[in-house]
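The data below hold one chain only, encoded as structure tokens and taken in the form predicted on its own.
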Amino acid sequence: MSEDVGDGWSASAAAWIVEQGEDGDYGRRCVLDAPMRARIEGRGFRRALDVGCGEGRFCRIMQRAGIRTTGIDPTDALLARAKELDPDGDYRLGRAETMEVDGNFDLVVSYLSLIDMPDLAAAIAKMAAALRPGGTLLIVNLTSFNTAGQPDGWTRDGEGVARFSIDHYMDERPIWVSWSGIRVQNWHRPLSTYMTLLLDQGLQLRLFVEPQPTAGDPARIASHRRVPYFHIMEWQKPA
């Protein structure tokens, strides 16, 4: 049975299997998945780990492109909807933070699942681990500028103008978000803490990037583009 902890994914997981169909909501579809495809076809990875792999999504993408995949990820509801849609894929029930694989897999991917972590050292941690030598750790996160304007996100000031407010940017804390159906617990944290526990583990970036939309509403694509909401993350095991 997936654990209670209280962050609101459970209780979610049906609207979230709704939002994100068989193509993923807006930011996968028209932001993220062309880049982070990019970053896994023709590099010769065949075994990824897909850690908080949700509804499987990804995994799916992934074995599209020749690569065996092991999803993990702590709610069984979304499990049961990743195992209905890739009934001979290899889902478990797990968090990141307790994991227990081996060493032995070419591509670790985070996709949107960091910040879902309450121990995100422990939980880095266990990916790096989980990484042969030379292996690959992939990520996709929401921006630490985007998640210090959550929960209120874009208001409206006194003339009517659309303005997005970071602040308290330094101070590490759990966030409720909601949208459609949906609401979970996010953790905010300044993109140093990120990059310090990345670092502590010996990994090397070798990419960072801040991803455009590429197709959708014109007014979505300009919300994005004046405060990001992803950027994408590449780092190397040393062989």
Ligand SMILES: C[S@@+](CC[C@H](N)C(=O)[O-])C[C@H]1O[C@@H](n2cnc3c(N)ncnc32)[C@H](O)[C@@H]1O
Second form
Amino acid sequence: MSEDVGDGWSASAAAWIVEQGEDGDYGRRCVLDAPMRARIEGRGFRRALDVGCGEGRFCRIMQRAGIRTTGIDPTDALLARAKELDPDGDYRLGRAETMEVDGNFDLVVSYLSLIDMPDLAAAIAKMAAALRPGGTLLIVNLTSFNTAGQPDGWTRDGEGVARFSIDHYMDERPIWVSWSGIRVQNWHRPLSTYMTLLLDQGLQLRLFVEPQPTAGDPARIASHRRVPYFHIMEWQKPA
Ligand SMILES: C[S@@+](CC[C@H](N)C(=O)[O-])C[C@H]1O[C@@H](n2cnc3c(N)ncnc32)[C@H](O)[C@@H]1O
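So that was the form predicted on its own. Now I'd like the form predicted together with the named molecule, please.
Let us now look at the entire complex, which starts with that chain.
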């Protein structure tokens, strides 16, 4: 059994599963899946670890791409759903910070899960240790200026114009965010915190992109252009 660490994930699991559906929520469907698939397909990856895999959607995508995948997540109800949808898959209950895995993965993925990890330094050290020499760490995360604007996000200024306010950017802190019946704790951290911890592991940055929506409501596309939600980074462990 996982302990309930009070981050909201156990209580939000049912709503999260509904929100993801078969094809993922808006961000995954219309912004992230295409560039993330482009990073995993046809590159010879044979063994992947998905850290914070949730209900396992990206594990299933990697399995379909022929990559033998292990998913790890601390939320029982999400892992149960992952096993239900992929009974032959390898899903393990655990936290990134304390996971016990071998160091032979070609590919380690964090798909919007770094923001959920309370001890980022320990989590990144474990992810780096899970990679074989020459292996790839693929991360998609919320941008730090986006998390610095939460939980209020978009608000109206005195003239009724929508604005996104950022404050206390340099102060690392937990933030509670709610949408669609989900209420979870995320962490805001400055971008330099992430970059420094990854560099301290000796990893080398190979890719940094800020993907934009390719479909959906034009107003939503415009809002992503004003305040991008996501970035994708790829880091490599030296061979
Ligand atoms: C935003 S969800 C992303 C799930 C999945 N990667 C996806 O994209 O659908 C964040 C996930 O991180 C998990 N999580 C929370 N704390 C964690 C930790 N310390 N280590 C690993 N995963 C964690 C949650 O249980 C949740 O499944």
